[in-house]
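As a starting point, one isolated chain is supplied in structure tokens, in the form predicted alone.
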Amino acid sequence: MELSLSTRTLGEHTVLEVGGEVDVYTAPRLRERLIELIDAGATQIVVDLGRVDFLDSTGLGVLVGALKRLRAAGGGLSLVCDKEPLLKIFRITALDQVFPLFATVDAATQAGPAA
């Protein structure tokens, strides 16, 4: 399955909408896009996983790497996810303790700056 990526701005947040499967084959595209956004000056990124059907450890690694890069720049990264199979992955890996997780983009952007 293909990976779709689209970006929009909501206030001080850059929202990256991700769709499809994030796996060993598609994760490099997600990594490149996140790095592009950070290098362009985005400091508050919301990654919307609402249309993601599959996420493997490679995809998790990309998200962790982006979070580290943003924190080093004084920014933060939030995730939007309401699908139980994906939420289960975050709970099992304890990454639900690392990433701010929200059910909607509105909730993520209204929460203020991510840590």
Contents of the next structure:
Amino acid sequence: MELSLSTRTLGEHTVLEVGGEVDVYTAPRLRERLIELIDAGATQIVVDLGRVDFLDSTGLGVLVGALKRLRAAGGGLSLVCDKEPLLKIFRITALDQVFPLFATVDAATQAGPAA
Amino acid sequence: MATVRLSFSPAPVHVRTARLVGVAVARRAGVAEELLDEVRLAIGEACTRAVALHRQYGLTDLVLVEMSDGGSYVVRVIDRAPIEAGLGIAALPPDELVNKSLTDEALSVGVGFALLAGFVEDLQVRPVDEGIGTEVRMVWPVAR
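Alongside the form predicted alone that was just displayed, please also present the structure of the form predicted in complex with the partner chain.
Everything in the complex follows now, all chains and molecules, and the chain you saw is the first one.
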């Protein structure tokens, strides 16, 4: 399934809903969208991976890259993910220790500013 | 033993095709349903790595994926990049992953290796028998 991206604002958070497959072919589009959001002034970004059915190392690299940019600007990025196959990817790469991970968008936005 | 071979130009758009074929052959070979997500991810990572190496060295050679089913499901992903670039598997600790000096690409390579090593119990990365290149060999059990 092709990558889909849609953005909405919830209070101080910008929620980027991602769907489909995030891989070496589609990840550059995710990177561009995140950079656009950051350049436009977003500081607290929530990436909702709820409709993602495939995520590889290139996609993870893009998410870490965005986290680094946001942290450097005093902001933060958190992830919404409750699918076990995706959570396993975060555990195996130890990225579950890097990203604040939440089961729902509400939990992510209510947690306050992301680290 | 049944064998399926797939060769593709080193372009990111074809990695998805390799994943789809790899999973279809795995299912046909009798790999357990609960392992198919891992098969899909691992074949994708091995092909992504091969494509990245070919692009890094400006190689137009095809990336070869060979799937065979003979007692177990064996997938070999073969690149034609210089060997010193392709050997060695190292997982990066989390604090290094967010290290500012690491580029997104270097980070993806480190994460890709971590995923391969984490998801494939029987994994070998070794020089090809003939010529230049490396082979990533992954084996999964089949239920018959």
